[in-house]
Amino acid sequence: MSTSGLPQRKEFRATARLKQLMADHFHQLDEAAKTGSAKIAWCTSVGPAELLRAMGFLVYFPENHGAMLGATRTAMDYIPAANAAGYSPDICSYLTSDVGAFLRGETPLRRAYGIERVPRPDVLVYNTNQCRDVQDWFHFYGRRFGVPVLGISSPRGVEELSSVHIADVAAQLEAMVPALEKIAGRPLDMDRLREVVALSKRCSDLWKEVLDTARSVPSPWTFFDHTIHMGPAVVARGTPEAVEYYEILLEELRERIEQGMAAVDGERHRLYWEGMPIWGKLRDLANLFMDLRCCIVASTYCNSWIFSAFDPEDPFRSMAHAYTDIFICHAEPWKERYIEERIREFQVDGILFHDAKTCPNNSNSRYGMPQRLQERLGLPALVVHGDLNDLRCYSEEQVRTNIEAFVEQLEER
């Protein structure tokens, strides 16, 4: 297809403030290691980080760390040590990248924010929410530093999220808390955490604004934004940076709504994207849909961290069901019903399923699902094999040559 004229991306004002945010976020963390001055928890990206804060805790997010590792592409120097240390090359590539480079000594930190290792543990808690593997990988951070390990396990495959899924939860959350008041110090004020809750509940509420203003044609932003912006909500739910951040950003995306500013110039198709982000390769990717006039303008991925159960009258049973409720905990038919949803709702021309080699649990294109979709919704669907880090998995000009046959496809109908 001819590339002349190509679209350029356009940047957002919001983006100095976020890379403030993020550093703040890094900084205090390595003050706090280096000082004693506050005791740090590690947490799953879907766990109960509004628990640990309520209890004083800074906390520290291994996935990010993970996606950072991919986005600088420096995942594959590091994948190969954990594979020598008995972790499996066919094993979650963010744990293998991200204790490959805890074995090495090594940080994208460092070039980023001038930071020599990541913040040493007080805690470690995951939830099997989003991935089984989270347990081993915080099991290996408890071994090498000699710190307690809490989790909590989740139901799968729900069909409907049921008031006994929400309980068992629930009652695993509460359970933690002695032992989590103990590392702290301190008993856990319940009024501080209606408190968290409440920011945590406000910044989803943002996050799914932000995120719903690609419903306008032309959208004013595209996944590949999205997954750079979804930051704060990640790593500072529950605090009033993030809620602030992304006021300034809303306010930014609906100036772009009505000035007609479109983030593909000349967009003429519409796409979903399911799965993970394939870090290394977002800025290559999103160049191609810009070339290609596409706008992705929808993910499962990014819709991940909308928890519109949160509650601050019921703190511990509101966050059981948001984080029971999100995609991957479901069943193939809710998956499929909810994607349909968001098809119509941002009115998409074609669907682009992720396989990720090393991630499983966040691939849904292996058991037929995108040909169940295409065959009742009438909409093109193409599988995109890759990784979420290992970019070895990844064939660039294989990948190249099916998104331009698949837009070809889109162009015919």
Given for the second form:
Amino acid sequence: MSTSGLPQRKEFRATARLKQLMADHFHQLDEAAKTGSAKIAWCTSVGPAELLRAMGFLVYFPENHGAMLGATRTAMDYIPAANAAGYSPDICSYLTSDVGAFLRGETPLRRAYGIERVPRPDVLVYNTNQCRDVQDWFHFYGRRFGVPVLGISSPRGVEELSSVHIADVAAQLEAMVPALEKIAGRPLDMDRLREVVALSKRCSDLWKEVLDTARSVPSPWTFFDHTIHMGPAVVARGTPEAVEYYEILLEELRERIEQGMAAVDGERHRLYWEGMPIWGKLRDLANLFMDLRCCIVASTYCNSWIFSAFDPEDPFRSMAHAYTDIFICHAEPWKERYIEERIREFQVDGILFHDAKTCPNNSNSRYGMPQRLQERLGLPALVVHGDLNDLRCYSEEQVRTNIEAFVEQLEER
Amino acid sequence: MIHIIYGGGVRDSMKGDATAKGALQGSGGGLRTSGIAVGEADAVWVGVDVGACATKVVVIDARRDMRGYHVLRSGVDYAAASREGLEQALDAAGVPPGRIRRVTSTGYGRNNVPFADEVRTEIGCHMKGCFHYHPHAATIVDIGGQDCKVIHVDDRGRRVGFKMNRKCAAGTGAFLEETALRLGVDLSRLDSLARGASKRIRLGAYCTVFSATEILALIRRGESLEDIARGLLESVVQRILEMDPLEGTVILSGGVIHHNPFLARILEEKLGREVVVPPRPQFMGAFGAALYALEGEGEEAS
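What I would like now is the form predicted in complex with the partner chain, since the data block earlier showed the form predicted alone; can you produce it?
So here's everything in the complex, that chain up top.
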């Protein structure tokens, strides 16, 4: 294949601001860990971050650290250490890479920000809405650091979310407050909680708005851009900085649309990515799809940080609703309707399923969904086998051949 | 450890055409002499399929007839293997390199063929090659050295879906190589051994390494070599049946069926209907690539 005249990835002006925001986030945590200036809570990505922030905790997200380990491909140095310590290669490779890095006393924060170690937690708070692995992951650190582990057990496989589900999770959230107050050393200020929930809602709305700009044909950005620019929605929701960031980014995206700037020059096909990113191969895959003139315009993964239900007037119930209404908590028919809607909105002409070896909960190709969607929508679907972090489960050549053949198939239609 | 790759020909009498060889050796990247118009009647199109184990080259003419072909081990230098394969296939066809109009490469090493004008995946090429012989809706099963594929094609020759095996050698040529080695038999004997089987042995494991362990247990139990060989071929078929529904006419393609035609009989038994094996199934990928080279000529100019 010719390598000359290939499209180039287009950088965003906003990236400088993004880098600053991420650096501030980690330096703030590092400072607090060193000086004790603020309490630190570790939280799962769709855990009760709003509640923790409202109580004055600085919030650290191990899943974000996991993604960094994947993206820097250092995960491959650490997963074996966790495997040897009894954490199976078949379980979540975020967990195994994160635990492995901890056992080795290393972190990608050192190279990125000059930070020596992950910030020591005062409390660990999980929500099983995504999977059970987060619970075991947090208990590992609970034992290591000798700090409390609190958690919410969420309903899974829900077709339609009911008031019973929401009441259950809301009650668990409220029940967590006294323990958190004790660790925080201060009572929960409901006004502050409303403020944080309002900021999270604003962040979520803006995140949806920026993602929706990819409905434009050609799209101003791709899934590979989304995975980078989602940083603030992941680590800083509930802060004014995240809101400000997406306002800046939205403006730039609108500019791109006005100028007719395409993320993929000569965009020929618009694809949907279902499943986890393959963090260590993002750049390679971005280039491959660009060479093939394909733009991945939407993904379940990046959409999962849209929490439309947040309502400052009813913080506990709305948090419960937002956390439990995420894609991963739902049953197959709900998930299929969700993907179908995105396919229509984003004018998608092919669906890629990533079957991640160590993440069954985010691998939606295992119960016949690609076949059902293909039949119903008349759209081709492809399943690629890989993993979020464990590149031992990834075959470069197989994935490339599958994707190239899939695009040939799209061309034949 | 491949012992059985080779064959090639059509016009063996033309072997040793010094002109062809000379022109190739000096050619570096490009093969064609610029400025010489090759007439339709004399022209040939070439498909090069650089597989994980074997490199196959097919030369066709404007009537889509296979004029020459050659297969050799891919080895570690794909560019060299493809050059050598081309040289031999041209030799067999009795055609000098100057008559090549266009080359399409495919297979694992498809991007390592320096003289290719176009690159296609082997999924597309096997489909194309098989459809030529059977121009109807069908399910194509390609069993290669390193992977296997199930490709669904419609009655207009367009693929409607495909699946590749997961990252495991089970159900591929590599599995047969490994197990033949374990049995101490030459790979080329497996097919005839399997035909002599007197009873069914089921190998259950999903994995090549576990299958090898199962074989050790069978040897210990005193099972005959013939029965074990058949069991091996059955297990390849079983892995394929697990991949995707084999609907409609089933066409078998690739090196494994080329060298183990008994596999088609086993699949027929399992499916309860006949399966189609095109001539020289090992060359279907390269043949399909050559067809793409022929058909794609107009597109290139645009």
